[in-house]
Structures are given as C-alpha cells and as structure tokens.
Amino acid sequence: MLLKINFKSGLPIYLQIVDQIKAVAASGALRPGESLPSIRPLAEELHVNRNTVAKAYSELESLGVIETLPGRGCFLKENHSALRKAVRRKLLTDEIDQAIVQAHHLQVSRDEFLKLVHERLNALDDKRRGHEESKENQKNQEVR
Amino acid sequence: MNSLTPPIQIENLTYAYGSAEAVRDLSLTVQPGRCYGLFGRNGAGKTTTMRCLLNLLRPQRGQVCVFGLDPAKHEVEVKRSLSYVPDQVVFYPWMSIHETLDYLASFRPNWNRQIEQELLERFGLDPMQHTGNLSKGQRTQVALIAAVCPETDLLVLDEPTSGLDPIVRREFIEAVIGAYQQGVPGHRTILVSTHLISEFEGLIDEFTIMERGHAVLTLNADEARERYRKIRASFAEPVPDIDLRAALRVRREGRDLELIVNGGGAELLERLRRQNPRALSTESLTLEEIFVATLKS
C-alpha cells in the first residue's frame, strides 16, 4: 500500500490518509481481514506526526472501514457501513451534487458527465481486476 | 501539574542582549501531545527563546512557564520534565559514546536501554568510538538519543538539522516519530524552532513565525494550508481589471495572473471565473511558502 501526501491540496493530512485507505480498499487492492500497516512505520514512512495516522485510522474505525484488534493491529472490514441505506445515499448524494455544481462551472455536459462517470466507474472495476488477477497468480505460484 | 497543564507558556516574554531586543513581547502556549514549530529566519529569537524555556536566560519581562513552573523557581522539576537537543551540539570530546550516554543517563531518573541500543544500530554509532572523533552529524544523532531516552514528556529542538546532509535529516525525523513519539499519545509534546521548515511539515501541528523577536502568525497547520492558497488565471485577453484588494500579493505577466491569498479564496476564484479564463488553478502553500508570504509581505 503506497500512501502519499500532498502538502498543496488544502485538506488535513488525516483526512488525506482516510482517503486515500479508502481508496485503496475499493479498488481490491487491499481485502477485507487483510492489515494494514501499523501507525509507527506508517507515520516514520510518510513523515508524518503519529498522533495524526493515529487520528486518521480512528475515523477509519469509526466510519465502519477497519477494525482494531487489541494486540494484532487493524484490519480492513468486511461490508463496512453500518449505516442504513438511506443515510448512505443520501451522503453520497451530496457528493455527487458537489461534482455536478463542478461540472456546471467547468461547462461539462449532462451527456459529457454521464459518461466521465461510467469511465471512472470502468476504471474502478479494471483495476479490481488487475488486483484479483495479480493475487490468483500469486496463490498459484505458491501452490506449485 | 496535571495532564492538562499545557507544558510551555509563554507570556509577553521580552529578552534583549544589551540594547539589541532578541525577543520581544512574545506569547505562546504549546498544548500537551502537540509537535509546535517556532519557524524564523536567522536572528528571529528563536533560540532565545528556548533558552529562557531552560533557563540558561532569564526573562527581562513577561514570563515562561514549563508544565506550570517557572523555570528558574524549579529547575530542577522542569530540567527532569524535557530534553533538549541544541543548535550546537558539544560533548566531552575524550569519552566515548557508551560513555557519554552513561554520563547523561546517571542525570535521569528514568533512562530507557532499549530505545538506546535501537537508536545506536540505526543510526550505525559504534558505542566505543570517541564523541571527539564524530562528524557534526553523528554528534547530532548522539544528542537525539541522549534526548529521547529519558522519555520526557516534552522534547525541545533547536535547529536540530541545520548543518547536516539530507540522509542524516531523514533519519532524525524518522527518529523523533518513530522512536520519541512511541509514547502515550497525548503526552509526548515536541517544541521544534527550523528554518528548514519542508522537511518538519507532515510532524508539524502548530506553527509560530518570529520575526525580530516578534510573533507574526500563529496558526493550526492544516488551517493555514487551507486558508493560504495561491491562484493562477491566465486570459486570452490582457488581464482585465478585478478587484484584488482581498489578494496578499498579486503577480501579473500579460495574460497571466498570480495571486496569494490569506482566506476569502473562493470569492476571488469566482470572481475571476466570471472574467472567463482560459485557465484556472489554485493550490494550498505549503507551511515553507506561508513563511516567505508571510515576511515578504
């Protein structure tokens, strides 16, 4: 997992960490009850306060993404919201209305829209692809 | 003292060598299991200022306080409570590093061995060698070790790594992160002064700039990145006339349009939108960047 930090986006650097482990777990690259790296290497890795990876990966937890077990670390959770559906549309609603008050202003159509949406959601999927390809191969090689 | 007791305040604190005010009127306060910055250029009072915290100066006017103590009322209580790693780093040049670490261990009640032998194997100090023989590097490495084992609860660096090569730089923020901050979280408190201001960004919570003695800005990390933002437009005409009053500093160059801004960026992005520009950009200052904005300005 390969986080990186950009000091000239503007958004908390927890906040970029949550991101960015979200990320990762929707594109397969990382899988439910698989770990994820421990906060020291993490921080010492990124150059970043402990305290901070630290507050990013508690907004993990309690966003439903991962699990700490006492003594073993974190884990990527299985099904992770435990909010109801409703709730859940509705959150992503918003972003999706953010995208389009963007779209208007950057003069991108519905049609133009629709379409960057299915790109992104392709490109989501090839790389899950790319993900589950990469570790059947790995299982296999272990095999022989 | 309680957990907390933020573990500096500083009030109104003025020091001047002579006639030369290093420090004057200055005010902060460092939260518990904060990693504050004391950024300024050469001269600023940044060192100043961590002396009176150690009691190596006294305060003309105003005062410090280290977890609630006036440093030079107990001395001994707020010496045990921090670790300081200086600007200039000097040892006994005939005693070895096993020795010296030893020498400095037996000033502490609580010395932590195995943080000792990480740090030494990872910064690759033969422990018999003599603190005279080192390079400015090494000795800096030796006085972060020094500084970490103890596991205070507040760490002090004065321009730890001015002076040293890139290599040696990682290291030592790896360091401070990895083996300093392993503590309980909240109660490890790290006061850094740099001019060397990118590399302590990702650790840096808090942030002073000293200019001439003085405060300039003190402001939370991630909320100054947000607020100072730097815009670029360029038109397919000259720059028409907008009102930039709201910008901090205003580059034009024909077509194109450079502005910082302190806060207020998204009125100014929509009104520069509204001009039509061919391109519109905008981006976060990086704390180093704040810092020239901020004593250029």
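Take the two forms, find the largest set of C-alpha atoms that superpose within 1.5 Å, and that set is the rigid core. Note that the structure is predicted; figures quoted are calculated from it, not measured. Residue numbers count along the first chain shown, from 1. What changes on going to the form predicted alone:
Relative to the superposed core, residue 50 shifts its CA atom by less than 2 Å between the two forms.
Positional change of residue 9 between the two forms stays under 2 Å at the C-alpha, relative to the superposed core. After superposition on the rigid core, displacement of the C-alpha of residue 127 between the two forms amounts to 2 Å or more.
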Contents of the next structure:
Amino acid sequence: MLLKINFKSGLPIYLQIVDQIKAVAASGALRPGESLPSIRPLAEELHVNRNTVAKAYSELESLGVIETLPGRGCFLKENHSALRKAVRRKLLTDEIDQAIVQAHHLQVSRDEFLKLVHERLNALDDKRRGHEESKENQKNQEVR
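Given the form predicted in complex with the partner chain above, what does the protein look like in the form predicted alone?
So it's only the chain below, everything else dropped.
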C-alpha cells in the first residue's frame, strides 16, 4: 500500500493516513480481510512518529473500517460497504469541488463548465463503447 504524506497541507498527518486508507478500501485495492502494514514499518516508511500511525489506526477502528487482532495486526473489516459508498462520494465531491474552483479561477462560466462536463462524459462513453467493440472483435477472432 502506497501512502503519501503532504507535510505542508495543513491537514493533520493522522487524518491524511485515515483518508488514504479509507480511499484504498473504497476503491477495492485493499480487500476485506487483508492486513494493513504494521505500525512501526509504516511510520518509518512515511517518516512520521509511530504514535501518529497508531492514532490513525485507532480512528479507523472506531469508524469500523479496520479491526485489530491482538498479536496478528490490523485488518480491513469484512463489512464496510456503507463506508465504501460514502468514501467514494466524498472523493468524487472533493474532485468536483477542485474542478469548480479551477473553472472559477479560469473565468469559465457555469454553462460552459457544464457543457465541458457533458462533452467529457460523452467522450468517455465513446471510448468505453470502442473498448467493448474491440474486446468483442478479439473474441470473434479467437473463436475462428
């Protein structure tokens, strides 16, 4: 698991760890039952105090994201589907907010911004359709 700490962000380090682990869990990159890195090695890797990582893990446990098994370590809990949806929504909301602020700074009007969003969604749909057609053509060639 690759975590990145931004020491200049103003967000407490333990919350950065919490948010990133929640994002990894929500994306499915970390599967239920998988272990998280031990506190000491993670702290050394991130160049932070062990207590900071321990605080992040404690927060994740209180949120029901992970469970600690004495002598074995910390593991992603089996049932966190509600969290997954909430985290995905928050991640997307944060990205949208950044895009809106950027559009404001670039003096892009609301209508122009929404038009651009629709264009990008349509481009994604076209790309997805092309990819599906390509996969279908590959299957047909393999059958022959």
